[in-house]
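Presented as structure tokens, the chain that follows is alone, the form predicted on its own.
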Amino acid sequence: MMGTWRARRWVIPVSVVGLCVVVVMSGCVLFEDERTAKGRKLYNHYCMHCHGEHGRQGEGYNWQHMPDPRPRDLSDEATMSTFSDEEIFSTIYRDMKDTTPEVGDPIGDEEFAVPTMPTFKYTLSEEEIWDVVGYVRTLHGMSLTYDVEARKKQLEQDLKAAEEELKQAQAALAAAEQRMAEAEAQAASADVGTDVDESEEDVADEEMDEEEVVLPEEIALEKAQLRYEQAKKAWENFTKRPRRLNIPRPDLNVSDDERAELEKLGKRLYENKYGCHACHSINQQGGIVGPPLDRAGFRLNGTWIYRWILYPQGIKKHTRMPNLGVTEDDAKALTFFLKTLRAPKPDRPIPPPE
């Protein structure tokens, strides 16, 4: 009994150390809360290519591949606790610049413009994005102190409390038309019988007062919507991820002196703005992540190509190549573009297009 109770004391250390072992090689995986774990999941599927599975440069199967300026390292932890949780949030949630210089977009000194790195405004929600930034403070050793909740919370009470003006402007309105219908209705029954001499000019007025007036409860219903759409938005935009529809079918029927210019300021784009060159290579130079676009001009069809720049979501729900909120006319130019790629056949088949 005694050498069997023995025993058993030695087993529970050993098992202790063993998940201790696990929980260090993991990355502490068995106590992230929910909120890292998502960060953790979406980055592996967004960013782990570049950025490198424990964010080190040089990790990332993509890294050596990318132009410059490559990734940061985000192990660094020196370099990364002088950058708030906010900051990082508007790096990964920001509109794309054009960095050409001279003839690009204008540039502040406080705002992030590298192509190479790409928004992820336009694919997924505000609350995702600070998932990230949760799960990107782990890696240099740090955690989020932006109170992610309480901001949530926040866009929820907005909403309501919207939804509720709304509501009170919209019965306070049918209020006023209500009496103003009553009293109408007691004017024209105090006019019957009465022979009043009306000229047609003295009528033409009296309609144009009326069709002037605007009750004040017009006014406030009209702000109270307004307030409304804007909670409603900042609430979707914060819990939703983006989406887009009725993509309209591009004219891609141009001039030979329109399409010259197209195709070289889709060029400029690809390069300078939208940094597509960081996932997708062309003569084997760039990245590895997309397919190589050499021969995109062969293989790909005009609309098609327009249309996946605009919204690979919908063609494509889990492709790792994000919406980067592409305009219509920089979507033309950058189709214009690839179309002018015309490699000749390799001699092992390029694989296809996501």
Contents of the next structure:
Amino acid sequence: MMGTWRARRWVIPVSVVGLCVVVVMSGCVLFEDERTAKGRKLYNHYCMHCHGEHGRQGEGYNWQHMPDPRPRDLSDEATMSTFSDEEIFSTIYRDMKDTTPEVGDPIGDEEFAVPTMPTFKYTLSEEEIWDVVGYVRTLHGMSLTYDVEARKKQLEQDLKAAEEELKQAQAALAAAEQRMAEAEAQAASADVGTDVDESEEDVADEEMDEEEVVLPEEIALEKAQLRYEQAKKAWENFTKRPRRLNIPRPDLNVSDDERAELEKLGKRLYENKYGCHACHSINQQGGIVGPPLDRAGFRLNGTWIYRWILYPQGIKKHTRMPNLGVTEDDAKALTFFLKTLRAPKPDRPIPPPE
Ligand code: HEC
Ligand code: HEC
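Please give the corresponding structure for the form predicted in complex with heme C, as opposed to the form predicted on its own shown earlier.
Now the full complex is given, and it begins with the chain already shown.
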């Protein structure tokens, strides 16, 4: 009896110590808040292959295959602490820039223009990106100071206020129209059998004939409508992943000269604007996150390529390939470039996409 009790007395302290060890070893995952946990999940799905599980250089399986510049060390507090939360946010949430010297887009000092770091502006919601920024902060032992909840609340309040304003403007217009209709009816009944003063009748007629009368309430409603749409868009950008509906069919019938131009442009955009080579290889050069594209010209149909490039999530919801915000013209050029990739069959079979 005594023996068993004595043995049992150790069970509780030992398991507490054991739990602590597990917590410390797993990077205190148990104490992670909900946002950081979401950020971790997104990071592991969309970032880890290039940046590594802990943000260290050389850690991600794609790292050594990437063209220059390769990712910096996200676990290094000395450099990472020099970036504000907003700066980190804007490297992930931005538009891609054509970095070709001389012919490319103008790039301002504040703009982050590294084609091999993809944008996630068109793949994730703003809220999700803030969650990822929060997680990136933990990689170098810091935490997010930006108040995501406050921003969310603000946007929600803005939307509610705009909605209320819109309702009021609609009611005001309805009331004004009602008043006008009543005035017209009154004028009409006054007309019947009454000896109306000529000049007064003229005025009434003029008002009724005037079809182009724009009520001030109408102008106010238009403004309220616009404000409401903006507030709604801001709220949706924050809370929802962007979608791209109605991708038009591309016109891929071009003259030989045009085709040659587009192929050249496409190759340039592939490397200097969208950094496709950070994830895909051609002739064994480039990243290994996506399948090699050596034989894309044989294997894939032009219209399919075009649609895939513009909105991969529309074809495969959770693909690791981000929507890079490619313009329709750029997608066409990229399609023509990929159609030139017609390498002979390799000795080894191409590994299937992940
Ligand atoms: C295809 C590889 C790749 C993927 C995927 C990728 N990155 Fe990067 N990232 C890079 C490269 C290349 C750079 C540029 C070199 C640098 O500054 O570190 C970079 C830079 C950064 C930087 C430093 C920014 C700066 O100002 O220098 C941060 C932060 C970052 N990435 C976060 C992320 C996050 C978060 C994700 C996932 C949502 C992600 N990256 C996905 C390749 C990648
Ligand atoms: C962050 C990495 C990444 C970047 C950047 C990227 N891709 Fe991809 N790509 C992928 C992955 C992963 C797949 C596999 C899709 C899947 O099954 O989820 C893929 C698939 C493809 C496919 C289909 C290949 C096949 O054989 O089925 C094409 C074509 C393609 N990408 C073209 C591009 C182009 C063009 C760009 C630049 C505009 C680009 N990709 C940028 C990761 C990336």
